[in-house]
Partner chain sequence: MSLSPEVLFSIKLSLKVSLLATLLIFLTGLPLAYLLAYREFKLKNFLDALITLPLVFPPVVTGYILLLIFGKKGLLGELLFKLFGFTVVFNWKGALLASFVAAFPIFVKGARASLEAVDRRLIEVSYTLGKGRIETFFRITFPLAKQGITASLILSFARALGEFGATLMVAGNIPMRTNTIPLEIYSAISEGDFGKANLLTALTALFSVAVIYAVNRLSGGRKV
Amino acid sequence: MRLLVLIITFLLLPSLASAGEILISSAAGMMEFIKEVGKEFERRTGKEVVFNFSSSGKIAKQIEAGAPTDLFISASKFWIDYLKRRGLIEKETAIPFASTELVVVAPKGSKLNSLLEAETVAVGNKFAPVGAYALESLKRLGLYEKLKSRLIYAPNVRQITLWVMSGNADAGIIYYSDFVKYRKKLKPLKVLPENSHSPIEFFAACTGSSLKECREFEEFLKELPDEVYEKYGFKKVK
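Now I need the structure of the chain on its own, in the form predicted in complex with its partner chain.
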């Protein structure tokens, strides 16, 4: 019996944010970057960082449902505004801190030179930020009508990447930051012009719990050297 209590306590432990601990719920696309930053933060401050990775929309819904989160890192402004409207984040703490670009990729070793040669192009669907930006860009570049029938829609970056890596799609449009992760299996064709789509920015926002630690982490993000961002395919927002 005592053992059982011990085990349960042990299992519950990580979910109970204790003093000096910060719980970060982050968009999955930032996983590698935020993990490294988190570790560095722990090393510097001695405070513990706990992570939860998912899609931005899911996290926003979780926060709405009352899931404990101190810091929310979103891949789109939409979900920040969504929570703002519901009074679930501290307004002044919502800041864009990183940005990235869209890149057209093909499987490694592909002979493809341009997007127009591809028979199938994998993009995110309009509900996934990566898809919304890509469609916006294609439309502004006047490519959408030409490619419309060749587009294959995926719910997330992972799916697009998988289709392209496995050669089932001839090309795909993903974030540069995601391309960096899979660069061994992908060939970059072209970075889409930055002015062809709304800025792709990642936001941080504090929910109000452990506000001091949260702000501290935000400050830490702002002070990080540019190279750390670039290593993961992001640009620091000044």
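The structure above corresponds to the form predicted in complex with its partner chain; please provide the structure of the form predicted alone.
FYI, this one's just the chain on its own, none of its partners or other molecules.
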């Protein structure tokens, strides 16, 4: 039995980032941006980048459960602090590097003109920062009580976007950076006021595994020109 466990463990090892690699677990809302940056990092350094995308909360829980990760990219400082308190990331490596806004969207061609006209509104669930920001904004704007019975909850911003584009939700609240990716299939209804929610900043932090490569990637993020961020609907945090 012990031999079987050892064999299974050995077979699982290739899924972990090896020497000279960096395993990045990132919020789904950063997928296209991080993939492009990762490819450029590989080209310049010769070090392979391995990706894992999900909601920030799910990734944080995965890390807490022992899942391998070198660099964690979160759409919320909350999950960075969550892992800090558990001693699972290197505190001095936690940095904000990008920001974006919230936008209310409907399917392209929709006749909706406001969020209140929607019968179903897709937002993120409790593990997805996009949901926390959306609910915070709705409450501050006095819209939550009017809409709470119409809300449907998605595990991440990507699912919200897909539901809206497919017509499974009349409207949704997503990051502006996600709207930019799918602007040909979405109708923007409103950019929610920045003062209606906490600042939407994406954070990077190293877990302590492959620390040299992780810090190197963080420096690479800092050195990217503003235009790379703007291409994907983000603003560079300086």
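Residue numbers count along the first chain shown, from 1. Under this definition, the rigid core comprises the largest set of C-alpha atoms superposing within 1.5 Å between the forms. All figures in this text were calculated on a predicted structure; none of them were measured in a lab.
Treating the motion between the two forms as two rigid parts, with each C-alpha given to the better-fitting one, puts R150 and L192 in one part.
A two-part rigid motion is described between the two forms, in which the smaller part turns by 16 degrees against the larger. Relative to the superposed core, G124 has its Cα moved 3.9 Å between the two forms.
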